[in-house]
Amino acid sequence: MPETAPNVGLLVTCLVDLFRPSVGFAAVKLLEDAGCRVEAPRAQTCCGQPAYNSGDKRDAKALARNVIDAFADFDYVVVPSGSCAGMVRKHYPALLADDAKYADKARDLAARTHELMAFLVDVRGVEKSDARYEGTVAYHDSCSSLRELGVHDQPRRLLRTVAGLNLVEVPDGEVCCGFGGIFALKYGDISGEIVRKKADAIESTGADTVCAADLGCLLNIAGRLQREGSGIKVRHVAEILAGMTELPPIAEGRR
């Protein structure tokens, strides 16, 4: 008997919604190509990560409850962002542990939530991309994807199957780009120095494109490269894998 297509809820994320909606459309294409039924529930809001990281537990809990309700009926929840996926998977259960109504629901949602690259490879068994992308591409690991979720090999495995694409590694690739959400706002000088080093490391690879699975990192890196006058293009990995690279590369402040 043919496999029943899983019902997947796409947690779009605030940055994708506001700055790069094409990432959401690329994620939908990749999920549908992987045999999923995809819906982005209109009731979804911010996952609560900025409030949580700021110590505002009350608002973080309110936002978490809303997300839990919005995605209650899906087989899986997929997120094109390691940081937001990490918030749901790693922090919701502890955040709502003392909530009699939502503690079990938080654990259930955490178990059903996956970062996009990990879901495609580890859950759906996707082995290759049919896309073409001419150029040398460096991949940046976001802290949340790498450290919280253990996502490393999955995007690389898929990128290596893209026709025309030469994948290279960034020196000290496990080092943060300096974004860290509100960290970049509170500690601008420190963040600026971290991303300067990251931009230099990317430049050293000779790549003409850098990609990642977290838009926050990409906006931060794009801003630095742009200010340095670099010609390196910045793209979300989903756009490359989905063959949706008609839009200009990501640039600081560009929607």
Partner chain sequence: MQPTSANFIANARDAIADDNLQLAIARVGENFGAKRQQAVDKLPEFDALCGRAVEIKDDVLAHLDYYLEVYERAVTASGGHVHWCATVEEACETVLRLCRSVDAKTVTKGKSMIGEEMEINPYLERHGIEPIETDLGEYIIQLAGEPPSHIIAPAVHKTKEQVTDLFHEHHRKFGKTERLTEGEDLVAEARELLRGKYLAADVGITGANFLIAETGSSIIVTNEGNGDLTQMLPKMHIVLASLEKVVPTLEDAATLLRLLARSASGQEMSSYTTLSTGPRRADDPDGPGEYHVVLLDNGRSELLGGEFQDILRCIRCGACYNHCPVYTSVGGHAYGWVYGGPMGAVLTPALIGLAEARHLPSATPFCGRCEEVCPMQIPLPKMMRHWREQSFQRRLTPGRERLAVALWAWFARRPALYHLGARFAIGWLFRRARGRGHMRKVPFMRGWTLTRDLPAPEGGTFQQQWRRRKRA
Given for the second form:
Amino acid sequence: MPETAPNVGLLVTCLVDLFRPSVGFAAVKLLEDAGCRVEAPRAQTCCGQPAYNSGDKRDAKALARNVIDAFADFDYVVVPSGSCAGMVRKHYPALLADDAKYADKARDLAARTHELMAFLVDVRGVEKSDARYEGTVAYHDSCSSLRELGVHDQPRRLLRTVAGLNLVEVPDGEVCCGFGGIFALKYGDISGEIVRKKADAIESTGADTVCAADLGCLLNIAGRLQREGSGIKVRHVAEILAGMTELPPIAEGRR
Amino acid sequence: MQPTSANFIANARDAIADDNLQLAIARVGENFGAKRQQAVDKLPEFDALCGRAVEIKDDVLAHLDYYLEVYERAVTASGGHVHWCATVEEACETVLRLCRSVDAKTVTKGKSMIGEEMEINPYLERHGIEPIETDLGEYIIQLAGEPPSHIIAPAVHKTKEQVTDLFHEHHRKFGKTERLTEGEDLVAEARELLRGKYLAADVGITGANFLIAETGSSIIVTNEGNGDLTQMLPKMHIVLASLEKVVPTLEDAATLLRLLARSASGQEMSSYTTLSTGPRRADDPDGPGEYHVVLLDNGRSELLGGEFQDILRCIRCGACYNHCPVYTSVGGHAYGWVYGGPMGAVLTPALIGLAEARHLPSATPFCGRCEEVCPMQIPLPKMMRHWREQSFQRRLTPGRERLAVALWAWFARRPALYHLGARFAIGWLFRRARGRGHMRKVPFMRGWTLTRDLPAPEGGTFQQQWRRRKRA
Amino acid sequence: MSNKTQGGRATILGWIRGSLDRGELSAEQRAAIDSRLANPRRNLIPARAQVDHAAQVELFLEYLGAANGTFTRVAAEADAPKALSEYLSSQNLPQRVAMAPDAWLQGLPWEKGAPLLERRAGPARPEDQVGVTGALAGIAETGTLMLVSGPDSPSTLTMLPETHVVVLRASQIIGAMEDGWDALRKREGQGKMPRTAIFITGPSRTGDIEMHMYLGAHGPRRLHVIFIDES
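Shown: the form predicted on its own; wanted: the form predicted in complex with the partner chain:
Let us now look at the entire complex, which starts with that chain.
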């Protein structure tokens, strides 16, 4: 296997880098278990969505070029986030279409880049997880995973193989959690109202844990559940699949 | 109406605090959303029809000048008249002149979003003509003195109790003093009172869902039949329509009609789809003696050929409203002008200016649901992003936000400095949380912490730990 | 007014061409559009409309019912008057109708089948409770009735009375709206339309009070089809 092991660059994402490094390590474990050699280049910072979504196209382009350069030498780039993967796959090529030097590189990177769950199942053919997790788990689809990347079945297929885990669906699961990056800060009332409804929907499932493949959604949902005093645990799906759940759930303190 | 789009944030806050409104708009998503899905599931050709519909409208927009000329010729040939109006002022003046030409005292009106753009009701009132809305929803909000809050369900924000109060207050002068609380009775009373209005009106004004170049016909789609009574009983029928409503042939209209009702309310067809072509013919026993189309531009021609052209494909089904997490949280009035929801967030800045309406395309989490359910495949999120770019370039985006993004981007473009800064920032936040895992208040993050806690960082950055692991 | 309208047209057309970054269309481009309009092509027609006639009949009645319309099915034309009379009784409606001055409709054996029925031919009056019309066609795809205005078919009959009864023959059932356009073009000529062509799918309704559906908002509260299987 080693001679065929693909070189995978982990695009950590700024939120995982800052808020939940364990998600990065869980992703590394899943990728290594799937036979990949993983590196997380230090030249990466952020995919540029905050600038892009604020209408600051110039900075967005500069950051896109930075990511393209940082990940030039990998067979694959894998992202434990649907929205950052969507940014690279769907938006970089458009953003840099008029850039003589980077237009081709952007398309090339887009073709090599995958969201973590889709990569494991669709590219590496992973069929099961060796982890054990006792509980009833709801999986939340991030909008980018679901609509930009068409990721829906992959995480569910893997979660169903986790020993002890009972997977349930959230009603109106295709509805946004209200995160939206800067939107959550700038239009806090609206974002808060949307996540209030999402938290209600999650609570209605009777799940004791909710997981997703986007840390943005997770910070938002965990923040809301915590404010309500709900006991539902919030984790990135990679933590559960990798069996790395020693760390307290998101927004919960150390016991 | 004076736009209040600039106050979007405050409007939204009020809307979220309004329990009646929240109950009402919760129904929108539940009803229209579920029914649309059922209707789409029942028609396996739905997606293919959408693709064809997009081709039809794109062809029209690319050749709009010629299609409109052909359309006008067909209207004229059937005995009708087209009045080309560049602005809402011209359109209002035209309607008034037409009304005065038949000495109109009262005018009945079918639902028309172009009429809302023109503010035709207050205009006619100022000039001594009484306009009466006949769509039940429009009638309710006319009594309440409010603009519509949804493109196909204008009074969806009103509870039954509020309708009871409105009818009780306004129907007394017609001798209706009983306080009606049953929906059935409210509908019956409106029916009875408006019946007299239809018969007495001198002019009937309707909108148009489509105009047909081949035949010079206008189409209205209603469930109540109010548009039909409005246009068939008075002496004159005036159609208010914007330029982009034209479609080439009857067959093309049929294709678009297959999408409209299903996307809007989940019906296979609305109860009434009516084509009107010219005035009554010499041997017709009924129908209006005159037929006029007021064709309004109001800034639409400017959108052609640019990054916002695709919004002119819109057929006003409202599916984007019904599936928008923002609309279903704040309702239509928060948007502060005629159009709301995602299509309003794109169209409104074009029609009333980005300076007034800049919040609308910014206040979305880019969830992409609108584009997914749009039968005309309009890339609404992409166009909202174009508006954000214009806001940023024209410095309409607040300085604080610009500064924050610029500062962050400055660091993000310098990985070494960024990682150093990240360690400090995250260390500070980590210490602030004191092991609790979450924070109720954080400086500069009031928007977030108003309604939710901020989860604390785990401690240390990934990059820091990854280097450590590599060294080990 | 016409001057201003002329000016408005030139201005707007100029703006459109300016935005599209071109002048007037070339003669060839215009001819291509003229030809598209002169030879209207069908777009996609759903498979469910393209079934044999017997299946179209069943589909029509099924969707009519789904849209809150009702029907009485009779074997022959001669049975229609009795069916109308019985329907009116069943709804507690008077035996008095306004009927379209349509030769075929008027020629049905009313005196024989419905001797008590009072009929007045012509457009609807405000006091009319029941309007009776024929139709140009019934569209199977959606259970929709297609009616066009004309000397024998006043449009007020479809909308003013609280009850609208349509007498329809099975041979009038067509698959899709497009078949209706063909029929209309045959009657009126290419590019020509009667003043009103209306597609009716069920009775009038409103959802404007708390999204609850109430029938009979402004148009008919009841839509009833007397369906004649054989003509």
